[in-house]
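Presented below, as structure tokens, is a lone chain in the form predicted on its own.
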Amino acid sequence: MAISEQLARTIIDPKAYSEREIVDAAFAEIRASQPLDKAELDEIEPFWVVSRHADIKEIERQPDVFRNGDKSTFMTNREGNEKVRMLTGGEPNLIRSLVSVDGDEHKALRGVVFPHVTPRAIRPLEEQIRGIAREFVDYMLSFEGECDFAADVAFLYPLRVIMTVLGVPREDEAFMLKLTQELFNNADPELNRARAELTPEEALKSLWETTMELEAYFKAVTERYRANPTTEINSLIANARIGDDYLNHRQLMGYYIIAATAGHDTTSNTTAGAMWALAERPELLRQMQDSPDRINAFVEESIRWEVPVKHFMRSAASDCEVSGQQIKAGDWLMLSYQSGNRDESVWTDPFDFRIDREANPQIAFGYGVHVCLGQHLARMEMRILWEELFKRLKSVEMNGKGERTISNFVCGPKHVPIRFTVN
């Protein structure tokens, strides 16, 4: 028995994710009745909906069985899939990045940056990041009691951090923010390239144009860093080799693009979501000020709460079984991190923001060999920002209605209007 058409359409609808309660309710129903079952819609290849925390981990820990690159790694319809393959010469993903490759290629690409983003490797960045955090806290306070925290702080602070780490000049930050929003929010008329509602064909054209603009930018980056190598991440990417050869064009551009876009947008979404949670819960700010040692718990709960990457798709390479369901070779699966991070069997009160959880095994960063490469930097950025802000914030509350981006892939708050007082 397939998941109902209504539920299936809800969990892939970009507009539904802009009203998170709608998607949460749909997945709660799926977890309760059909936690691992197929969705069948005419315009989309049938796909398994993987809604439970345990099943997502089970699939993620078997990368040889459940592959990233055989089909699209995010939800798309049949027509979009065909057009992407035409544009890429047969590949199912517009961008060939770490999240869309498997096996030895993935291991080799991940190894380019991994040694430089371990907790030990990034520790020397702490004071530099703290200086950036203080700059943005001062900027927020300059608004004299009212601001849009998402647009004025959360979009900009992680952007500055990752651009600094990558080696992108400060004057290019606005360009990177614009293209990132176009890439991840293609269904949102406020943020996409056309600033309009798009047909599926127009949406793909828009994504392609944004990708080409990013590639043109990073072509110049490659030339610059191959001529003058440095220790910055973009230089590591530019000069990386697999065997004796530089990364090929699609590997190279995919690496730059995923580092420069996902490297800040996911953290921006989480930071904005955490402030939204704070502004709706006056007691939460008092808890944090009374117990500053709970800062890591606050950060981890904000990651679970916001889940900036809503899903990834996997493809079965062979017949197998998951939770009693027979998965066939070639089957497509939707791993819903949104649902997995609301699993009632894992968390008490999963629909509330709580920093007193004894354990918080959130899977917003993924799990297994494809776990987020930048997870430790993201945690550090958020911890430092909240440490600096909690010292100066006396009260905060919502100052209007918050808004979320229209996207079913990478998304979060785009407007968090707040009113605040300072110590």
Ligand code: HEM
Given for the second form:
Amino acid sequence: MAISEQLARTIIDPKAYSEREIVDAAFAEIRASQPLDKAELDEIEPFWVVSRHADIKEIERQPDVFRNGDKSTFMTNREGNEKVRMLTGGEPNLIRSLVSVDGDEHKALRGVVFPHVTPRAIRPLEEQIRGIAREFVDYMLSFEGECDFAADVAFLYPLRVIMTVLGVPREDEAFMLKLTQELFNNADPELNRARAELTPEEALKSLWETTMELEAYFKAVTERYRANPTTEINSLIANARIGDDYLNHRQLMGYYIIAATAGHDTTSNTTAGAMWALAERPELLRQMQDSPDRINAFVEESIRWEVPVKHFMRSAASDCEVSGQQIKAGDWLMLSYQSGNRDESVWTDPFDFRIDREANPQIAFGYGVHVCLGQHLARMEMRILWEELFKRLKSVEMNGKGERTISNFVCGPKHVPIRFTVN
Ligand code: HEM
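Same protein, different state: after the form predicted on its own, show the form predicted in complex with the ligand.
First the chain shown before, then all remaining chains and molecules of the complex.
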């Protein structure tokens, strides 16, 4: 029997993710009773809900069987899927990025940036990033005891870091932030392009317009960096070749767009979520100040806690069995990182924020050949920010109600009002 309609609707409902407890409760029920089962809703192609940590890994371990590029890589309804194929000339994803390609193409594209984002390659950036972190800590302190940590700090610091690494000038940061928010928060009237509730048709139109605006921006970037190559990542992308040829238009645009959007929104959400957790737990700040060696545990737990990428989809290229379920060629699957990171069989107290876990095999960066390309940079920039902040922060508490974005894809807190004192 399929997962109940009510549960299936809850786990794809953007509004439910803005009240995270609702989604967490739904997934807890699914993990307990039907951890890998089908959801069947009229307006959406049936999809398997993969809710357990082990099953997500099992599927991501087999990229030739569970492919990214054959169907949409994020949850869309039948009508949306059809329109995307019309707009793209037959492709299932509006943007052809690393997450929507497979096999040799994926390997070749990933190889363009991968050597430049390994832990060793990014080590020389540490001092520059620390400088940026100090600027943002000073900026936060300039609010004299009260700020919206999400909007005033967490959205801006990872933005500055990634734009510096990519080579995007400071004056373009606000533009990048706006378009990223439009892309990932299309269901949220506060952040989407039209600043309104949208019908599915309007939502797709606005995504397309945002994509076109980003493409126009990056077209000029390609011209600039081909004329004058540098070591910045956008220049590596502009000048990369597969065989003798430059990346084609869709590959180029997809690469720029994923790096410039996923490269900060995810980290911003995690940072905002960690501050929210701190502000609700006075003992946590004390623990961090007494045990600065727990900083990596804090960062890892904040990534597990926030899970800024809620899901990605896969489609089966052949028949196979996972956890006793028969998956058929062509079936569509939702890998729920939100659920996998709350799996009771992996963590004791998955709904608590704890820095004393012996192991924390969080799966919020995904797994396997598509595992997050920016994971080491994300960890490093968050560690540095917290190191700098913990030196200065004496106390922090919520100063009103926090608010999450309305989205079922890449999302997190949009308002974290705090009151704080400093040393
Ligand atoms: C806390 C921060 C972040 C989280 C939680 C996160 C999460 C993810 C997830 C879940 C995936 C898909 C993995 C899979 O399919 O198995 C992914 C892929 C990706 N991420 Fe991140 N990400 C973060 C930060 C970043 C940053 C800072 C960058 C930019 C440098 C970045 C760039 C990418 C790219 C390019 C991919 C596609 C990789 C591929 O398909 O081969 N991410 N990320």
